[in-house]
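Only one chain is given next, in structure tokens, and it is the form predicted on its own.
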Amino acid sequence: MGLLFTPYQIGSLETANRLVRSATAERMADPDGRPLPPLTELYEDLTRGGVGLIITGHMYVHPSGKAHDEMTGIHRDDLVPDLANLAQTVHDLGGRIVPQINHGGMNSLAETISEPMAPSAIDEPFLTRPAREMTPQEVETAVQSFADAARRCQQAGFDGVQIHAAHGYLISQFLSPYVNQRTDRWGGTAEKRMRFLRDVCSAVREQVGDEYPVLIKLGMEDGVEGGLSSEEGAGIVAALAGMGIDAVEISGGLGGWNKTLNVRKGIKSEAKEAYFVPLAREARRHAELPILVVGGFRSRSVMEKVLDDGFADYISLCRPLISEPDLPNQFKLGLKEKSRCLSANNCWAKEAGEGISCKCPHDRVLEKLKG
């Protein structure tokens, strides 16, 4: 039967199934960051659709740090009451739900933040346009912007908060060599790059206790020269647990020139599936954390076998999710054993007020193949 939909354990966290929806930026908010009634229906239909575990798509936890336009907030205060309606649906379904929260650093585009701003002051030709470097008082409120955010999480009712580690946003640029040249105490050695990563874990514990779950999602290497290497991910993995966090999901860092590191097109087959695994395998031996792994699942088989070789406790999914809300269902009933994603990155929003949506022409592929 395999282990797909067996219960699992996060800390104090149990999941009915191993399939996890994968933090997924849905544009479903208002200029505030307040989220509106598309997110809410969104995560209905995962819950419906058999999914063990819902991460939201990142919230923005400082102004400072709001990637783009239609980003959920976690800002402030008065959000709270919007956010709870949003754990509470999920919650009356049966359903698991954590925010995943986030700051943008150099990464925030200009639509929302005038002037970004990275651990040290970069120029290259990779992103938009140049970001400053951050001062030791704006690095403080950071780390306490990720602390607030959290207590945010639990007053709101969700089960759990997931820290985004990864895909060049700002605790990733913090924790790559080729971004963080900063000579204080939070650059330099490998240690003292981790020192931004550590003092955010700290004051998260400190604002929502020992027994709340605290997830990670880590980008363990930055796939460019002079970045992140996997030796170095593997020994912030190892880190993890003294920093309190409960499990860690692996996916990529900066990324770079190389648009393909998180997020690969031309999925057909099951050899180019589960491209993140050989990351996990690597977490696997430097920690006991339940580790989730995203990048490329498309066939339950090749799920199968990663839970089976026991490098991975959850299965992360993305695009499939987008294109099938229900994916988890029709795999359990024995529907389907392979997800219909074409891995074409037709997922994005084109203009405002769209949101993500799968937009592949799966009709007329149909259409072709039985032709």
Ligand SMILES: Cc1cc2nc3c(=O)[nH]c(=O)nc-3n(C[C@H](O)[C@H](O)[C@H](O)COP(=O)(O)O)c2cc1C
Given for the second form:
Amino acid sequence: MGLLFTPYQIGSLETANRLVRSATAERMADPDGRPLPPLTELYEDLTRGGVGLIITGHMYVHPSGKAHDEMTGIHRDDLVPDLANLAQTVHDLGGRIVPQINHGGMNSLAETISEPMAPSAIDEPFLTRPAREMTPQEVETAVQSFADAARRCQQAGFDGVQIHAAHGYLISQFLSPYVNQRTDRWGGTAEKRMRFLRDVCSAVREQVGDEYPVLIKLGMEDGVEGGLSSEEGAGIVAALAGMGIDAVEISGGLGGWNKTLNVRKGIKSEAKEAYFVPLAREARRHAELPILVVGGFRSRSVMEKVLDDGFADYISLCRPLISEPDLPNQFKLGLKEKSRCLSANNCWAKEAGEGISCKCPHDRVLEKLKG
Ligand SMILES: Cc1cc2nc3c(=O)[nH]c(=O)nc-3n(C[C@H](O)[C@H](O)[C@H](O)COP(=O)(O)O)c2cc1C
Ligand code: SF4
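Switch from the form predicted on its own, shown above, to the form predicted in complex with the named molecule and output its structure.
Full assembly next; the chain just shown is listed first.
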């Protein structure tokens, strides 16, 4: 039978199955961060397609953390009614939805931020350009911005909130010994580099209360020399329950142009799928929290095995659901055993107004297969 289509829960958040739409920046918002109609349509398609939980594309908590154009905003109270419409749309169709809240830090593109900031001044080839060191006041403001954004999630009627602490965005930058060279209370030892995350989590909890589901997407390792190691990542996982976190989604990588760890290309065999499962397995040893794992899942059999083995409670998918939003139902009805995603990363929007879409040449591949 398998566990994929059995219910599960994260605190008070109950899901019909174990499939999650991992956060995917949709690029479907206006210049103020207000969601546009195609985003509503996409969430309708995903909900109708049977996914148990939608995690939205990352939303910026403060204008200084807008990572790219057309990103959805959650940085102002007047956005709450539009966000509430998104939540309502999904709920009306019986789905569940949680926004991912984020600050881009050094990984903000020139199109949005003229002078990006980071825990420490940094100028590395994998970044788009140099970033300057944040002042203590800016660190405090960022903490408060996450808390305010979490409150807006609750006010808008979402089923919870996910804090983005992966992929080289601001929280992941603070955790990283490669990026964070601060000598004040937010830098130095592993514990001090975790301080920003602790501050964010406690400020978020203070805003939303004890019962509201708070999830985190954690980069458990950076994948660069001198960066966050998986051992230190496991230490962070062990600390999450004490920070009031209800579930952890395992990921990795420092983002920027360096996509060798996360968003991997060329997943052409089952052996290349599920590439963060070794980290999830390690996380399992350090925490009793529900675990979501993302990264390269394409075959139903691989997903079922990870659940059966007990390495995770949820399987998160990004590209397969860009390609086929109804993949969960296709699995459930036995119409498919594998995503058609070619993992060639042609999904990013190339022009303003385009939004994410699947642009890999499936028809040509099919013709080739037919000979
Ligand atoms: C177009 C695109 C947008 C993404 N946006 C986000 C995002 O907003 N937040 C995030 O945590 N990860 C984001 N990711 C990473 C995915 O959530 C996921 O971790 C990664 O693609 C690996 O999973 P997959 O093999 O199922 O695609 C994005 C990936 C893609 C391809
Ligand atoms: S564009 Fe390519 S990589 Fe992206 S979802 Fe489609 S098939 Fe997958």
